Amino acid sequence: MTASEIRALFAVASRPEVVSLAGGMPNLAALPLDALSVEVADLVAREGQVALQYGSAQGVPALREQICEVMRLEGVNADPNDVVVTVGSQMALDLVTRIYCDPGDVVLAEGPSYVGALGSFAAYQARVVHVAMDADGLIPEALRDALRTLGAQGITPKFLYTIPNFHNPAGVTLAVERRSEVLEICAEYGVAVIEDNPYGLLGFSGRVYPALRSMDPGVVYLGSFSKTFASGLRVGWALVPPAVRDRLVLAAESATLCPPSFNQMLVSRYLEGHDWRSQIKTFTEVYRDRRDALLSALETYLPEGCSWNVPDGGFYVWLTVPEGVDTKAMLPRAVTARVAYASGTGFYADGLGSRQLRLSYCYPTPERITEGVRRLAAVLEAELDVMRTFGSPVRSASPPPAVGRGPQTPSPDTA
């Protein structure tokens, strides 16, 4: 395990003249504090008793029947049985992975993936092979073709690892005629499916996209509350096959030995007592703003040669700067400028990337995300500058402190 390079600089990009488009925390500025401090304070008189107590390694039961009820908007019907609650759904990514991975195993995931998924892979010392993407998705074709390579060389990867919707750091979505087609390749080739699914109810358009897992049972499905609720509860879940359950479970219990029951039962209630299909609501119109704000700061005054996506739900735009800019060497400059990204290295095992950075927009309010990219766009000027005067590629003059070689552990701020 190697830290973030990101994490090193984040003791000057977490002060608030900085304007940070790196991290994705949720905006919980939309959600009714004053109903849910009424709910703590209730959930500690009348049931403190067990609230506050150990439980069980699989999670509250009546939690597991609402997960089951958010999971039906996706189309996946499931038996609360086969839900395992983790802490935050990191949790789940990492016993998954321990649960499938031996040394030397190779897993497939898209080229970019997500920090933190390849943190747990490289922990578990499993091989990544990265699986080019589109604007629409992972590209049937190109996991296809790496199938056939793998298997010219004796080796069936354990599963592919996949974020459908609003993809994290790439911010695409999976189109829906590619999904089935994914699924059947899998099925050809004897591989599994991770499907991680944290931002599917946060699209713009108000569509909801149907979960792989609904078309296919045997799909390891991953979720959290984290993007609709509260990260700061870190209460995820897991919906696995049955002969998957009984190891998740087990795992679960030597790594947290029970998840929090105080959290489990405060989003239970929050679930029964609440409108939170309306709130998920009132997210995304927020985050939809936020995303328009970086769209038209983008546009406005970054210099010609980059490019970006228009995401249409979650959190992330994944920006490409012209040739010859090193945005992992430009990261240090940038912090230096008050604004910080998450460099697109740290999304790869391979060592790609190095051209691409993903903005957050979920978090600052939109005028502070069209400062931030005014920023942005004056470092970029700079290094193009430097680059026309010397007629090479900008690098850095050190390395940054704490900087490692292949994929990354995750934090906060890149989550």
The other form holds:
Protein chains: 2
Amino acid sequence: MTASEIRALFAVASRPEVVSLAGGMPNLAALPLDALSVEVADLVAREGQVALQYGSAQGVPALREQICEVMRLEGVNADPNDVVVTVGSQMALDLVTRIYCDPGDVVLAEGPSYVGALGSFAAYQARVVHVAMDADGLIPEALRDALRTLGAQGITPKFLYTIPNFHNPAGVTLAVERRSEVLEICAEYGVAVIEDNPYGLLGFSGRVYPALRSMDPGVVYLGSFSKTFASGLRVGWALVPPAVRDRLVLAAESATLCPPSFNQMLVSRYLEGHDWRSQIKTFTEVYRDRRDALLSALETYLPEGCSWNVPDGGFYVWLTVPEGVDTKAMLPRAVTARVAYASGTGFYADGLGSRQLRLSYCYPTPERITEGVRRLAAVLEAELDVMRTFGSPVRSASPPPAVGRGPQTPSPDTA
Amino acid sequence: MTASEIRALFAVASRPEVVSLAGGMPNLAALPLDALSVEVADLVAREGQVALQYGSAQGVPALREQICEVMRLEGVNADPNDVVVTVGSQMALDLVTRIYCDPGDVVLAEGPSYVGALGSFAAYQARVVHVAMDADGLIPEALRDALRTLGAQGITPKFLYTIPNFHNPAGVTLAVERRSEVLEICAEYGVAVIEDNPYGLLGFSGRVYPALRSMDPGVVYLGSFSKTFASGLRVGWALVPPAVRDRLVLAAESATLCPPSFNQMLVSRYLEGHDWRSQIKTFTEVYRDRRDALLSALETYLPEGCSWNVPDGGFYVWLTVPEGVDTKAMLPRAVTARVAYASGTGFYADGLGSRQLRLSYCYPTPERITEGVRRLAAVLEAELDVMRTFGSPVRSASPPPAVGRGPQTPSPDTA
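Given the form predicted alone above, I would also like to look at the protein as it appears in the form predicted in complex with another copy of the chain.
Every component of the complex follows; first up is the chain already shown.
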């Protein structure tokens, strides 16, 4: 199971001697813990009777208003009544899938896509059809082709699930000029759009892209404080059209009764009393440094035949390795060499991705990242050595791989 | 929808002039907020990097060990590896239903049963068959009859869902001598048992009943800190047989990735550093006083033809009103008279319960409880007046109701 793979990787990542480039854990070193400590103490002392009590299934009203302020940065004009607070945006994703899908239904998602989304789709027995990306994100023509092909079979997908900004795992961003086109295509075919946007404010240039939801109020928007504040609080949200809202609240009530009041009130106080925009800027500087360390190490150490994207934000580099190397089969050897990554097949519902892997630069220090890539390069060299010795696809008569060495735009079939 | 009924009641309950006997909100007035404030400040300052970070999908290991200690009070001998921490026990209930049930499957539950359980069963399109209770809880013969009847139709229910201690909403407790019999019957018919036990430590006599799980390691046990510590933290758990554990962890991961580390670590510190047993004793004293106030007011104010149980623990009294009164139809008039309750139909999946209602004595002060019952009695008198004036089932030729005035053991068909 792909989810258990990720879990196993997390377990390995906890060993101190392994450099984990596998997990998507945000880097919290920059958080002002002393100030937060004072804030949370005051919350319990003054508002403990409310914070420690059940709340509404939809979430704390004050926080829902603040969430609308956060989304305004991306051009979204929302009513707090249409926001449902969830236990991380994973819960929003899971419940939206529950609402939209019956077993056997088809959903569209970029290929590759977020492993947690694929897990929820599988849990509800929805079938995933992947749509290709390139360096500018989801390819509108590929989307149209997929809809046309499905349409010919009498199938209308229940929704398009897309991560437009700093994609997990591909690291690419949907070009602004493509955004309205993607929405128009989905509207034409009567397909709902689920916009998952945990990384939108984590652009390295400071640029904030307009949300799909800012262009179409019918879009379901999923947001999270896991990457912009603290993942361990598990506070995310969905902004949904009014017609979906009541069903989502009912589903949320069935799932957890209500999200924790305590966590919501702490996030609300943080947004109210702290300079959260400047904190996000600090986070992006931390991540940019780490991205730079990763890219520089990839350039320095990786063998010929590897290619990768250059992310402008977020947490991830998507790496294509030389033909003949299977990243899933290689993983145990990599872990033995004290470096972990997420192998590519977990990000596809259809078995692709064996030549890809995801590297997360968010958590380790730049020095550890460099060391991790050095180890990964040695593992790759060893794989290639074995292949050269015993014969391999690289040495075979097949055409040379399309990729060379160094940063490249991802090709449609791999990113 | 029954869940929205409850939600509407919560909204009404928030108006200060209404005495709400509707919600099941625990009374947190007795919590040591100052000590908790210091504890949580220290947690963030010293362990913030872990507490604010993603954790494992199964839950914090130290807390899982402490959960086993808590369950030991009820005779349960458990391995922390078989404990899955969830966002309240509601999430455990929801996921266990997801794992066990396909649409159309049958589950057994006491009639009446917990509204949140019925909501989850409905969400997964499971069909509920109710099993009658009396003053000693679930009636083994009724369970056997239900299984026999279903068996004749070729149906094996996926599980029996039961709340053995201080039942919500019926207020009764499964007699110890019935417990092994219930387990034997389920084993005989190959039916799993889900034991939901949020109130087990809240007995007014201090007596702790042996959990069903203590008698049979195959039982799925659901527990919660919502009633023994703080509901707003949303920390519950499931103890499951090893064969179910991996599926439950996978489902939990799909649902929320992981429960909030922060909340789990706070509960863990509370269990470690505070006298939680004595705190539970304080809670039971608070609740016993309120139960006494409620029972005394019911005796004093309610008209002829009402009956109710005398709970030995937990939060609830289940009230049967005179024949001809519909508690759901009466609710708007009660709210206008500034008292709220939960009408009985929400606790049945099959339309029963129109002559019953649930009164929660957990949250209001004894004075408010008394005033609430005084108002409820006036509303009931007015209903009876209207019925006497315009003719009613009470005055009809039908046999007199089986219930009189005062505390009674619930009859099998109503509790």
